[in-house]
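First comes one chain, alone, set out as C-alpha cells in the form predicted on its own.
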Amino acid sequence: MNFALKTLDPARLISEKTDALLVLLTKDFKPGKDALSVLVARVLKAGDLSPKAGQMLDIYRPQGLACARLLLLHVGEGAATEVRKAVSAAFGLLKPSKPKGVTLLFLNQPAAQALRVAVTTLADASYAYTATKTKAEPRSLEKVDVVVPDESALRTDFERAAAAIAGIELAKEWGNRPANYATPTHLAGVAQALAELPKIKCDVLGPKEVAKLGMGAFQAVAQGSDEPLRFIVLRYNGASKSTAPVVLVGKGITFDSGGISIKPAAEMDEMKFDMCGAASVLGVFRALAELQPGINVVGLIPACENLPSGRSVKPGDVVTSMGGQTIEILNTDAEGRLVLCDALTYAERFKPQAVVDIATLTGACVIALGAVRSGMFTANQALSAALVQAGESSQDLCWSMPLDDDYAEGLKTSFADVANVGGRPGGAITAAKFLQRFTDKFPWAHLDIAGTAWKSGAAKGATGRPVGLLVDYLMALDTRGKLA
C-alpha cells in the first residue's frame, strides 16, 4: 500500500478524484472560504454533524467536489484515541465497497502521534490475509494520500510511521500463517529475503551449529519434532563497528502443542500464533531497511515446534543451558523461556548497549493486562524508561511490572539449578525472573506479548504488536546514541 503526505491546497483538493474523502473535525474547526469548508460549516449548523467525538456522516457525490463519497468525522479533541475510532469505523462503512484510494484530510494540523495512529489504523482495518486461501478477496486499498495544513512539520513522523506499518504487515502475515506455512526453515527464508534489503545481514544455525554451541535448552525443546530447528542471526548495519548494538530477541515457537504437558484441543490452533515475538523482530528489520537509522541492531530468532513424541523432553528431565545452568524441567508447556535463555546467552558475544527479548510467553500476562498493554519486565531504569516512552509515542503500550527477588523462590529445584517454572501465582512474573538469571552481562528488558500479540474470536488475527513500540524506541536511540 502506498502513502503519501501533503500539504492542504483547498482548491486543488475539491478537485482531486478519489474513492473516499475522509474529513477529520476537531472542536477547534474554523471554516474557510474554500467550497468543502463551507460545506462542513453548514452540515455543523445544520445539526446534521454533532460536534461529539465519533460522531460521522456520509455524504455520497457531494456536490462541488470530485470525490465519489464524503465522510465527516468529528474527532473532539483530536486525541489519538478518539482520531483511531473514527478512522476504525470509517473504513468499516467503506470497506464492502472495495475503495481503491482514500483521502484522509486534517483540517486542523494534528499532532504527530494522531497522524500516526491514523494512518496505521487504516492499514490495519484495510489488512486482508490471502496466503491459504484459494479465492481470497485481497485488500483493495492501494493507495492513501493523507493531507494536512503544514506537511513539513510531520514528515518525520509520517515517514516512521509508513515504515512501521510495512514491519507490522510482515508481522501479522507470518503470525497469521498456519504452522505447517510457517515452519522454522520457512521463517529462516524470511529472515534470508531481508538480508537482500540495505544494511542488513543474515546467518541461519541448524541443528548442528546449535548443538556445537551447546544450546541444551533450546535443543530439548526442539527435540520432540521432525521440523529442524533454526537458529535466526540478523544484522542491521547503520553504525560504525565500534558502537554497541541493542539485541532483539524474539520466540519463535512455530506451533506450541505444549509437548508432553499438552494443551487442551480447545483453541489450540492459536499456538501458531506462539512465534509471533519471532514475527515483531522480522517485522522490526522490514522498518530500518525502510528508515535507515544510524545505529546497530541484532536480531535473535531461536525457531522450533514443541510437539509431543517419542522423543520429547519429558517433566522431571533436566538439561544444561548454553550458560551452563541446569534446568529441571517440570512443564514442557513452559518452553519459550527455554528456547530464549539460551538465545540470552548467545546475546552476550555482541557486548550489547541493552538486550530486548519479546515473547508470547505466559498465559498470566493475559490475565493481569489483558489485550491493552504488554508486559515489560526490567530492572534497568533507563531502559525501562525509554520502552514506555516508546509505547506511548507509538500507542503500542506497555506496563512495567515488577522483578522482587522474592518472586524467585518458586523456581528453587533439589535437582538443578533452576526449575522452569515456579507456580500459578505471579506467573508472568515467575518467568521473568527465570530469564532474568541469564543476563548479568547487559541491561535487559523482557517483553511479554502474550495478551496483545493476537486476537481471537471473530476478529480471530496477528496483530502486528510491538513492532511499532520497538521501531519508536530504536530510532529514539538514533537520536541520543546510547541508552541513557
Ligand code: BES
Given for the second form:
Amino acid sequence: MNFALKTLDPARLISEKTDALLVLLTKDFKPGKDALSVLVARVLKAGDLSPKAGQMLDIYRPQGLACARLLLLHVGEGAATEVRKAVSAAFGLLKPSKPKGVTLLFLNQPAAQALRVAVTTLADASYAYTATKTKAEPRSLEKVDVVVPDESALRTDFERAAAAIAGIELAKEWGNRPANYATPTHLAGVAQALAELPKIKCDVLGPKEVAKLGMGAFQAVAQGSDEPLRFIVLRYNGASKSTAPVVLVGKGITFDSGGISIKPAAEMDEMKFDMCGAASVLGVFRALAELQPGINVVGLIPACENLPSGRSVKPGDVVTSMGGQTIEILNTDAEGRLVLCDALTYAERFKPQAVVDIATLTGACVIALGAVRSGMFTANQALSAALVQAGESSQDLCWSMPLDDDYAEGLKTSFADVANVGGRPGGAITAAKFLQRFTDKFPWAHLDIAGTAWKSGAAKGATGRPVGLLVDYLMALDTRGKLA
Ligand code: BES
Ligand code: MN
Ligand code: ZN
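In place of the form predicted on its own, the structure of the form predicted together with the ligand is requested.
Following is the full complex, with the preceding chain placed first.
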C-alpha cells in the first residue's frame, strides 16, 4: 500500500479525485470559508452528524466535489481510541464498494498519535489474507492520501507509521499462514529475503550447528518433529561496530501441539500462531530497512515444531541448556521457555545494551491481561519505562508485571537445576522467572504476547503486535543514542 502526506489546500481538495474522501472532525472544528467546511458547518448545525466518535454521514457523488463518495466522520475529542473506533467503522462502511484510493482529511491539525492510529487502523481494516485461498478477494485499497493543515510537523511520525505498517503486515501475513505453509524453513526464507534490504544480514543455523552450540533445551523441543529446526540470526547494522546492539528474541514455535503433554483438540489450530513473536521480529527488521536508524539490532529466532512422536521429549526428562543449567521438563507444553532460554544464552555473545524477548508464552497471560495489553516483565527500570512509553506512543500497549523472587519457588525440583513449570497460579510470572535465570549478562525484558498477537473467533487472525511498540522503542534509542 502506498501512503502520502500532504498539506491542506481547501481549493484543491474540491477537485481531489478519490474513491472516498474521509473527513475527520473533532469537537473543536472551526469552519473556514472553503466549500467543504461550509458544508460541514451546515451539517453540524442541522444536527445531522452528532459529535460522537464513530458517527458518520455518507454522501454519494457530492455536488461540486470530485470524489466519488464523501464520508463525514466524527472522532469526538480526537483521542487515539476514538480515532481507531471511528476509522474502523468508516472503513467497514466503505469496504463493500472496494475502494482503491482513500483520502483521509483532517480539518484540524491532528496529534501525531491520532494520525498514526488513523493510518494504522485503515491498513488493518483493509488487510486481506489470500495466501492459501484459490478464490481470494485481494485487498482493494492501494493508495492512502492523508491531508492535514501542516504536514511538516507530522512528517516523521507519518513515515514511521508507514514503515511500522509494512512490518505489521509482514508479521500478520506470516502469523496467519498455516503451519504447513510457515515451517521453520519458510521463516528462515523470509529472514534471508529481508537480508536483501539495505544494512540487513542473515545467518541461518540448522540442527547440526545447534547441536554443536549445545542448545539442549531447544533441541529437546524440536526432536519430536520431522520438520528440521532453524535458528535464525538477523542483523541490522545502522551504527558503528562498537555500538552495543539491542537483541530481539522471538519465539518461533510454528506449531504447538503441546508435545507428549498434548493440548485438547478444541482451538488447537490457533497454535499455528505460536510463532507470532518470531513474526514480530521479522516485521521489525522490515520496518528498520525502511527507517534506516543509526542503531544496531540483532534478531534471534529459535524456530521449530512441538509435536508428539516416538522421538519426543517426555515429561520428567532432564536436558542441559546451552548455558549449562539442567532443566527437568515436567510439562512438554511449556516449550516456549525452553527454546527461548538457549536463544537468550546465545544473545550474550553480542554484548547487548538490552535484550527483549517476544513470545506467545502463556495462557495465564491471556487470563491476566486479555487482548488489550501485552505483559511486560523486567527488573530494569529504564527498560520498563522505555517499553511502556513505546507502547503508549504506538498505541500498541503493554503492562508492567511483577518479578518477585518468591514467584520462582515452584520451579524448584530435586532432579535438575530448575523445572520448566511452576504450577498454575501466576503462570505468566513463573514463566518469566524461568527465563530470567538466563539473563544475568544483560538488561532484559520479556513481552508475553499470548493475548495480543492474534484474535480468536469470527475475526480470527494475527494482529502484527507488538511490531508498533518495538519500532517505537528502537526509534527512541536512535534519538537518545543509548538506553538511559
Ligand atoms: N503457546 C502456549 C501459550 C498459549 C496458550 C498462548 C494459549 C495463547 C493461548 C505455550 O507454549 C503453552 O502451552 N503454555 C502453557 C504453559 C503451562 C504448561 C505451564 C500454558 O499456558 O498452558
Ligand atoms: Mn505450549
Ligand atoms: Zn507454545
